[in-house]
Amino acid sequence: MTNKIMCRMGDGERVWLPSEQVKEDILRGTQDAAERAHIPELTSEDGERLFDIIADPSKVVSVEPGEEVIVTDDAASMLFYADQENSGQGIPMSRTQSLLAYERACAADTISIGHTDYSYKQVKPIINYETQEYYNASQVTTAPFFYGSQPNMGLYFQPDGPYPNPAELLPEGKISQALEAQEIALEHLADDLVYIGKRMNAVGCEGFNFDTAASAGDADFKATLKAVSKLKEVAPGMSIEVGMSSEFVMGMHGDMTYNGKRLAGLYPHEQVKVVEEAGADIFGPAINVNTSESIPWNLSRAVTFVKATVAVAEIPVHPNVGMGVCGVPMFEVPPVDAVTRASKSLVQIGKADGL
């Protein structure tokens, strides 16, 4: 193991790599991001700092004093009571109890809840229950309190929803029908998102999180942007966070635009500008992890994307640091050594405002 650095692969496998290979992977990673998105590579100084963070012999690393950032989450407190198959601990406790434990025992900067299914389509039929749950919890918590879920336009297509499924129509060559289905579904989704947001705002919701936006492509993203814009008109005091599902907006439709900007193919530094235009308060880029590459390669890519995004953003940027994105291995319970290195690198080199 002499002269080798303990690292991870993108799937979480622990490996020992020579220093030269770690440096080479860092260079290849930033070059890949720069080439794909036409953004600047990390500087040689950035690369050296990233190497030092990865090569740190400590199991857990952290930012330097004074560079701490705010952390938002997508119902992290749910992990206390969720079953083990969903990465939870299965502790018999209520949502409110889990929120209090997360806020007070874990000293959370912000807290949040969401429906167990974590998709807004599932929330609408039980909105009365969810607003009551949020209101009751808000009376005993102190930290800024978000309600979150995924737009998840895929649930609006058959067999889960009412509209024909583009994933079935496109292979059959039914292009116009596939496009029409997405155009109709996005309006339905946007209306539902606004409806739920209004109901939450009525009980004093402090923050609303659109998590994993654009998971069904550019139409999903457009529905989210339309909902954000409308909610900021009717609920200007409710903070809105938009967290992405991928570094690249898939063109499942291809011709979707927002205020004249084509949505398909946008990378994080471009995504943040349309999110700003819609009126959101926080943007969360998600940089995909390649499980066949090392974490030095994956993290270098993520930092490159985030640094370019922060450089043009006018709202806080909170990169998604969860399993399979932004340099964190695609593993159900990500190893702390990789998570803390990703967090430190994104903040100190990528200049992220939060995580």
Contents of the next structure:
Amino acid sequence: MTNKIMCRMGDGERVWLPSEQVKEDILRGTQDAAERAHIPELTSEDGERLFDIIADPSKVVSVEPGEEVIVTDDAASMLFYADQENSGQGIPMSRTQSLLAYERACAADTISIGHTDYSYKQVKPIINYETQEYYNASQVTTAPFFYGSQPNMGLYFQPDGPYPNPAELLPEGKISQALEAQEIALEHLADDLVYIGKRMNAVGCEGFNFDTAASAGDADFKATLKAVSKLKEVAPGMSIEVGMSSEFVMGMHGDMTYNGKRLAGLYPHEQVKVVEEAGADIFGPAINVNTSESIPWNLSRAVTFVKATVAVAEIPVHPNVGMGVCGVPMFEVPPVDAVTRASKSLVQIGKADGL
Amino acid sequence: MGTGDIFGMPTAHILASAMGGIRTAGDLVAWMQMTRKMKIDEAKTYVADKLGIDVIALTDEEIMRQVREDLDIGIITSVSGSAKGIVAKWKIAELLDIEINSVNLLKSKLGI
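Same protein, different state: after the form predicted on its own, show the form predicted in complex with its partner chain.
Following is the full complex, with the preceding chain placed first.
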């Protein structure tokens, strides 16, 4: 085993791979990203640096002093008190206590809260409760403080919402009905997002996070972009972060555009440009993890996408690095060896502005 | 950032790559990304210039602890009477010459 390198698979399983295979996986990973998104592969120097990070015999690795970046989160403090469904630990703490613990015990650069269900549709009926929680906490916290949730347009379709479900209509061949349902739902979603954003802004919200955008496809993404644009107009003092749900915008509708740009099929280096156009301040790409491939393959792929995105971005780029994205294994107790390798690689090679 | 248990995911990233929040200058650099869309190097340079220190010192606890204490902009340990929360954010907004929504709301309540 001494000539082999300790690695992980995309599902977190620990494996020992020959160095030749690690190098081969790094090459295949970057080639896959480059081919899919028509972006440059990592240079040979990048590949060697990535190999060195992966092959480092230390359990935990880190960036060098002076290379540190900012972390933003999607309600990470919720992990203290939430249940397993949110990877939470069930500690009996209030939301404000968990925020203060995250700020002062974990030394997070920024903090955030959100609804336990983490979807904006669920926030609307209890907006008074959420604004009160945010306002109270904002008086005692020092770090920049976001409110976040997911646009999650899927909740606007039957049986969870009022509109016919495109996922049921499309297999039945009811194409026009499926398109119309998404067109109506996106307007409803955008209105709700703006309503919630305006209410949060009214209590002095410092940052508003659209997490897991485009999870229901291109119409979901369009609703998010419309809401960002409107909020920047009516609440210019509230910073906006847009984090994506995956590396590729699914064309559930297919003809959705934003300022003339077709949204279906956009990869991160293209997603960031429409997000910038809408007025957002921070962009979070999410690169899918393939659980059947190794972490060297997954991480090489993620770094390739992120490097290409940062190269064209005019706003800070914070790759999503929770379980199952950007080279972090798809496992709810992410092994710290894999997490810190993803962290270091995305900053040092991908040139991320944050995570 | 994403999800995963608090030790394995956010804490691991914070130790591997983050600036250190209010232990150092992480919150200050974050404000510049949020309010001015600054990329990381520009944001660090801006904050370092405002503090009158080198960029490399922004994440040096031994330096930043004293800087934060002297400026009274919030420190990681609890000292009775020192600025924390909205008071610290008010001072940070003035220090960095930025607008912070929560601070502006308080000012409007006070008629300032």
